[in-house]
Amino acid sequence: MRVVVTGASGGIGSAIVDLARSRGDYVVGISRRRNNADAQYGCDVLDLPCLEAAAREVGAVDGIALVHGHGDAAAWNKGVEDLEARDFLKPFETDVVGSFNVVKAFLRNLGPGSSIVLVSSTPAMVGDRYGIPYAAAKGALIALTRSLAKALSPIRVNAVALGPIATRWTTWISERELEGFRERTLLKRLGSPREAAEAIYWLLSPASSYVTGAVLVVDGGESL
């Protein structure tokens, strides 16, 4: 396959890049920092002209994994009484508007049966007292996923709803709080970036050729 991965330098993004390349795929990485993809573009997902220029160079692709996201430890830990309206704007802009920008830029590169995968989270479905602005943005991504699945068919559009995956957010809370996240899962542990990447890769690949408009929950049983 020829696939595009945004957020390609992050924990899950780099895991997808490495996984896809290990299986013989050609990977285009989009991130503001250097990544391990075959071709690299330093576009911000809010920079539509940069994304469009990259799409013109890349040509046809089989799939897009939208793994970028906004991270801010301060907003993650704010309670309702401390949150402000502006705390919701950046996560929404990066996750939702940024994802739409990438889809729009690369739409002509996709053909029937191509796959787009967005990354949401289980708090988008069940809520959480942590990262309320992020949960709200991830909820909007689920709505965007289902809308694009209808609007872009026969291009397939799906999402993964990730539970507690061991990425940089784990450094934003105490070890006691982190243990609470482990205990909330049925498997009593955090997921690894590789496990998240495997799920995203399945949705990218022809193995999921009859799946569209779906939200695949990958959370160790946290949301049950």
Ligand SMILES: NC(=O)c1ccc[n+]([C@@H]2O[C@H](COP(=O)([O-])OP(=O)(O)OC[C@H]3O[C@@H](n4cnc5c(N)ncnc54)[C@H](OP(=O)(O)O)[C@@H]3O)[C@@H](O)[C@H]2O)c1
The other form holds:
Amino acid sequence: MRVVVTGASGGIGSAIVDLARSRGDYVVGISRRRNNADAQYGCDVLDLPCLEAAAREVGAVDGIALVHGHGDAAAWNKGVEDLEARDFLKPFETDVVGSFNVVKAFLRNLGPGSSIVLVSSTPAMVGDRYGIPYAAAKGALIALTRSLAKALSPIRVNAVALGPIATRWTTWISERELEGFRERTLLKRLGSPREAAEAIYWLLSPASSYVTGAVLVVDGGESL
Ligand SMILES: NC(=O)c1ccc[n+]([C@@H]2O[C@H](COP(=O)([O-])OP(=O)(O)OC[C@H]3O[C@@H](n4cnc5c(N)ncnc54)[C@H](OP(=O)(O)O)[C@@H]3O)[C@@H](O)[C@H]2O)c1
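Given the form predicted alone above, I would also like to look at the protein as it appears in the form predicted together with the ligand.
Following is the full complex, with the preceding chain placed first.
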């Protein structure tokens, strides 16, 4: 396959880059920092002209994994009294508008049967006392996934809803809170970036050819 991965410099994005390359795929990585893809573009997902220029160079692709995400620990830890309207704008911009921008820029590169995967999170489904702007933006990503699945068929569009995955995100929180995360999963542990990448890769690949508009929960049973 030829695939585009955004967030390619991140914990889960770099795991997808490595997984896809190990399976012989050609990977285009998009992130502001360097990444390990075969070709890389240092675009911000809010910079549509940069994404469009990348799309013109890259040519036809079989799939896009949208693995970028807003990571602001400060907004994550705010309770209702401390949250302000502007705390909602960044997560919505990066996750929702950024994902839409990438799809729009690469639309002509995608043929029938190709696949787009968005990355949501379990708080989108079950809510979260903290990380309220994050949960709301990730919920919007599920609505975006289903809308794009309808609008772009026969291009397939799916999402994963990830539970706690051990990346830099899980270094923001105390050992006590981490223990709480582990305890809430049925498997009593965090997931690895590789486990998240395997699920995203399955949705990207023809192995999931009859799946569209779906949300695949990859959370060790946390949301049950
Ligand atoms: N880790 C978890 O427990 C967990 C759980 C549920 C869902 N998720 C989701 O999984 C995705 C990946 O998370 P991760 O844990 O791998 O996080 P990460 O290591 O912080 O990676 C985030 C990636 O997003 C990119 N990014 C952020 N803002 C960007 C922008 N404006 N333009 C372009 N790229 C941008 C970053 O690249 P640059 O900074 O180089 O641009 C980085 O590659 C996110 O959507 C996250 O919400 C993670």
